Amino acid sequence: MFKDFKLIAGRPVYIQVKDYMKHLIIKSALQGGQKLPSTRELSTLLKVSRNSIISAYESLEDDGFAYTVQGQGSYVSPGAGAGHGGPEAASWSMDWKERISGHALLAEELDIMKRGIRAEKGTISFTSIAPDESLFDLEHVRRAFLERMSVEGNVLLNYGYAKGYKPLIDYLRQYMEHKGVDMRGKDLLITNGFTEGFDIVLTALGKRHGAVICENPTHHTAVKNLKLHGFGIHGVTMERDGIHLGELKRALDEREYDCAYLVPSYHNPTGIVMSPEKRQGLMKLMQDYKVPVIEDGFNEELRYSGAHVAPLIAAAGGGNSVVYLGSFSKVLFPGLRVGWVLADQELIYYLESVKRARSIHTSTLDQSILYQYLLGGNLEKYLKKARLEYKRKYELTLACCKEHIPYASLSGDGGLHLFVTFAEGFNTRELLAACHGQGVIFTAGDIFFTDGTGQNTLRLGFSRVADEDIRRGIEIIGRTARQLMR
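For the form predicted on its own, what structure does this chain take on its own?
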């Protein structure tokens, strides 16, 4: 006994000793009423200071696992191990799968992360479209944290408000106004990123028709959540400048929809930016057919060139038919799970209640750090640096694709990825398997399609891939694709 104790750097020694002794008591290696080794003896056995043992014993006593007899030493409290999994604990098992709901079973079925190819060490992975952490502005994030904690740390560590941290809400109102949004009659709700915001909106949205219309292909996480909420999904073909308006009109003529879900800027997965003309035409159709729009803001800040394109919610003017889902996750720091819903103030009134019932509130600490970082003008400085780097990687990836990959079409106007389409009949799942054997992986495009098609497509995320790996990886993909075409 006591020979398997190992210290972990960075954690107080007395706590490690206390936890170790607790473990022995819970596992009944030390029985109730049994005398514990003296502090001097245990100090020698565990090779730690006697003061650490004294503190550990005091802490064990505070937790009810030990007691002291004056002049005799420390003992294990009677029954300290009972109810903690010892031999006398009740032991029975059940088949939890029989109790799992249909919702959970469908969630597991749609969970591609569990079924995706794992990137072994050394693999060139084009699967991620997360930002490159080497660009993160850690110094200003650290300053933002210290500044907010010094101002209101006691408040930030307590419960917050379901609607969100007011200074951040006020900042984001102005931020969206600068995007051309008419903020009259609109309000904001802070969420744990895009996914929670989308989930809350779908929860609040009544299923009058049970169907949603969107681009085809589209964001897989959105497809997954729509299915989990029981919506039928109708996808409309993408053109080079966005959704096919003629096909969209035909779909709207055929049936009614509860809403449209759209990603107009740096669309996931195609990377296409919808043209201003098409945005106007789209919003006219939505108005004519009385279909509300859920707009996914995605990574519209990663504009490399050209003029700013206003979001759909700006094109809606003073109307309230667009629900905008915003997030800085693809631009700034995904680890700060902060997003927002901008919508009609009456809708936000109900979304706030759904949010409160679901998660009470988004981390006030995370919100305050983001607010302070944004307030200091750091977003603009960071974006300038990030755009230059991502534009460079985008151009390198684009050039490599044009040189090596025998594609039928290639799309991506910026952002963090490119979308490759091969000739009909080509299977990118087979290509993925062949490339995986050579140390290269990407995202097969069929997961983004709403109608089971897309077997001839793939998405290349380049944001976290080194230059040399971009060159080598795309060369391997292209060479392997040509071999499979023979």
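Because the structure is a prediction, the values reported are computed rather than measured. Residue numbers count along the first chain shown, from 1. Note that the rigid core is defined as the largest set of C-alphas that superpose within 1.5 Å between two forms. First, how it differs from the form predicted together with another copy of the chain.
- A movement of the C-alpha atom of Val17 reaching 2 angstroms or beyond is seen between the two forms when the two forms are aligned on their rigid core.
- Remark: with the core as the superposition reference, the CA shift of Tyr75 between the two forms reaches 2 Å or more.
The structure above corresponds to the form predicted on its own; please give the structure of the form predicted together with another copy of the chain next.
Chain only, nothing else included.
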């Protein structure tokens, strides 16, 4: 015994000794009532200072694994090792697969992270549309944290409110007002990013007609969550300037929908920004057919050129028919799981209770860091830098696509990705397989389509790909596509 003790760095020695002894007690290598080696003995055996052993024994007592007998030494607490698969233990196994709900089975089936190709080292991957972490300004995040901690550290680390961190809520209210939103009668709820916000809204939305209308293609996570909530999904064709209004009207004439899910700016996956005119026309239709809108504002901030375009919730003026889901994930730090729902205050009142039942509240630390970072004007500084870099990569990717890829059409007005459509009949899954063999991967577009089409499309995320890899990767994709076309 005591031969297999090994020290690791970065952890107090006495705790490593305690853990080691606990382990022996748990495994019943040291029995209840048994005397532990004297601190001097153990210090020699484990080759650590005697003080460490003394502290370790104290800590074992604190945890109820040992006790001291005055003048005699330390002993293992009776029953401390109990419960561990001994003879008494009630050890039986069941087949969990049989017990899994349909919801969980579907969640797994629709989990593309478990289906996608894993990028081996050296692969040129266009699959990610996450921000380029080398652009992160850690120093300001660090300062924001230290600032909030010094102001109200105790408060930040204790329970917060389901609705969110008040200073951040107030900041975001003003932030949205500056996007042209009429805030009267509206309220705001902080969530663990867009995904939780969307999930909570769908949970709170009663199923009257059991169907949702959206763009086709659209954000696959949204499609997944709509399916998980049992909604039928009807996708409407995208045109160069956004959703096809004529087709939308025909669809609305055909049947009723519980709501519309729309991504008006830097639409995922097409990267299209809906024109102001179309936004007005769209909102008029929604009004005529009384269909509420869930607006996904996920990376509105990634504008590289052109005038500011107001979100749909601004076009709705004093109305309450738009539920806006905001997030800085794509623009700032996805690691900070903070998003928000801006909507009618009565709806938010109910969403707050759903949120509380789901996760009590969003990390106060994340919220307070984001708040302090935004208040200090760091978003503007960061966006200035990020937009320049992403715009450069965007233009490089665009140029490479035009030079190398035999596409039928190409879209993307900004954001962190481009969307490529090949001639009918071309299959991007075959293209992906062929490119993967050459160390290049991208996202086959079919996963974004609501009607099983899109086999001739693909999405290229460029935010995390180095310039030379963008050139080489796209050249390979283009060449391979040509070969497949022959």
